[in-house]
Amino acid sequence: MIIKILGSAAGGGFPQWNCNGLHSANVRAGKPGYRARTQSSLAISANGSDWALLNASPDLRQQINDTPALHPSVDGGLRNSPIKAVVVTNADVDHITGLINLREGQKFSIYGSDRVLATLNANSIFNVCAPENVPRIAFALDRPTQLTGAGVDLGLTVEAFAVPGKIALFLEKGGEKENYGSRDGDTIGLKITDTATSKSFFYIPGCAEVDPPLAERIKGAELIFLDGTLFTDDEMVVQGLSHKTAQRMGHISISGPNGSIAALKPLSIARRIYVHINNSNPVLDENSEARRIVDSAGWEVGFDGMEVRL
């Protein structure tokens, strides 16, 4: 199984278009130890020819252009694509907006929870991916679903499961004090399995905490891609970029007694990679103390174009 990180940044990318914070300014200036990143998405394939996307970021067109494996086949006719399916983990703007890039009548399948697909169905702009060509398939949680698209069996199963999180920002209706805690299906994690080899990995780009059920599920995994949005819960507040903490945004912090480094330390996971990294996060500076902490804990910081094979 081939796994490619198409985009490793959180919403807004890195640098964010309107951000003059320390890290965004440094990457624009070409400071050593920084690299630009597009918004969060993976591509996976069992055979190297037929691909599924895990989330469709606003940067998807650029990501496809930067990834030759996702280009149309030179002998496949005037219109063709190796992308056969897209799996969306929540209804955040940075995870569904890229679907609009996949218009033009191309056949593929969209998979998601019934709650996430309800968001797509409620917004007519997503009908540019016409349902007669692009079926929207709701999967049941905690049950493997075979991925297919455009008449192709991708040789992969996806098992979706609810994780602690929150509803998409644009769906919030009340004030700041309202509880937007997750309902089952608002935010999901994925277990992807190659049906031929039985190799599997976890993809959890948004997660508010590693609670006991999640810890038990991922214990002993060979590979996980996990929410690395913020290094500390209050970093955006401290940097003057926002009044919201990581918890308010539905994201676990990397550091601290309740952070992901501590939470996963006893779980015997062979390889751990952070994705969905916010422009405020000091781990984006490869020479920072935060980066040394992450590296010494045995974690990797994902980057655009990174490839992993299982």
Given for the second form:
Protein chains: 2
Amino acid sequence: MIIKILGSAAGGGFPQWNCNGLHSANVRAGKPGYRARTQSSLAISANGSDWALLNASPDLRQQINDTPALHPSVDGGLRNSPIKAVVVTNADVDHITGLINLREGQKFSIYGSDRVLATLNANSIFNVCAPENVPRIAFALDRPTQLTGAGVDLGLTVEAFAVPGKIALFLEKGGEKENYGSRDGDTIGLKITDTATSKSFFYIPGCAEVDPPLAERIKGAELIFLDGTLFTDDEMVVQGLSHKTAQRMGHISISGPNGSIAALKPLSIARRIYVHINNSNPVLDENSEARRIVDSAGWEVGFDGMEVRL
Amino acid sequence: MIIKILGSAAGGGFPQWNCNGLHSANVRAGKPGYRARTQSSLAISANGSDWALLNASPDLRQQINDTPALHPSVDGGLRNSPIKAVVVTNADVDHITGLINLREGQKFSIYGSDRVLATLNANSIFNVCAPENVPRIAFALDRPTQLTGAGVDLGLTVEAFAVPGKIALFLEKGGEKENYGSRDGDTIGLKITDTATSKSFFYIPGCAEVDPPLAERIKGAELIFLDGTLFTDDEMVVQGLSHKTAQRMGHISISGPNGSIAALKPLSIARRIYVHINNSNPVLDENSEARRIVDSAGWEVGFDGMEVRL
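Could I see the form predicted in complex with another copy of the chain next, after the form predicted alone?
So here's everything in the complex, that chain up top.
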């Protein structure tokens, strides 16, 4: 199985269009130790020819251009694409907007929870992926679903499971007691398994905490890509970028007693990679103390173009 | 007045993600005489500091990254942007999707016809540009509107006018007799005027024909950016890419007795630049006969990063 990080940044990307914070300003100025990042997406393939995307970011056109494996085959028809399926983990704009780039009558499949697909159905702009060419397939949680698209069996299964999280910001309703309108399945993690080799990995780009059921599920895994949005719970508040904590945004922080380094330490996961990294996160500076802490803890910081084989 | 072409390609961009046609394959392979192009958008400014976008393409994040004039000021606040307004000419995905990139609470204004704004209102995903920060302003046709945004007067007026065209593809209804559901104002052209200098230009990225009222309006203009989607009416049919002619898609062709070269020849327009160029258009090959014809006729083929001062 081949896994490519197409985009390793959280919503807004790195730099973010309107951000003059320390890290966005530094990467824009070309400061050493920084690299630009597009928004949150992975591409996966069992055979190297047929691919599924995990989330479709607003930067998808640029990500496809930058990834030769996702170009049309020069030996294929006038219109062809190796992208056969897209799996979306929530309805955040950084995870669904890229679908709008996948128009032009190409056949592929969209997989998501019924709650996320309902958001696509409620927004007519997603009809550029016309349902007669692009079926929208709701998967049940906690059960492996075989990925197929455009008549191709991808040789991969995806098992979606609910994780502690939050509804997409643009769908939030008032009333803090209501958890902003979130319900189970608004945010999901994925377990991807190569049918032939039985190798598997976890992809959880948004997650508010590693609670006991999640810890149990990922224990002993060979590989995980996890929500690395923020390093400390209050970093956006401290940097003056927002009044919201990581928890309020539905993201676990990397550091601290309840952070992901601590939570995954006892779980014997062989390879741990952060994705969905926000422009406020000090790990974006390769020379930072935060980065040293992450490195020392045996974690990796994902970057655009990173490839893992399993 | 400064005018920058952010994106010179039609919907899908160049290359298009799933296109293995001659030109997309050539540009992807790096063949000399070709350059990649992002999707349809201009940026305009009277003072060089405050900018308005004319259309917001799906490639907007990349376009902002590639255009230093659109970066936040390093002397400004933690969040700031020189982009104060966006004017949309229709509800095509290549003209509205970029709005989704302009989130994060930044104040600016969106201008469009009431029909186009109704499409934004009907798609909740555009609420990432929350109306309390980003007012949606419907302009009347045939009357200059002063552009303002985030409390700034841009020193520019925009006059929108209906042109022969078509409704956005994803909004089309069946029934050819109904013109696919189009009404006056679904596709508009813009006349932009610098208030201080009274210099003006026309921007018409989609237009099905130059009828007598349009010819009268643009006669004697100093500068026009015009729909250069297709070179010949049937080129997508001939190339096997679609069953649709330019006319069916609501686009005038460049060549032929009813094409834009012929239509604008008697109108004494000083500078004529094609934008919204489709991946099937042979003018994308700088060594083509089509390109020679366009050059000889005194037209220019717009490209990403092209700058015009007026």
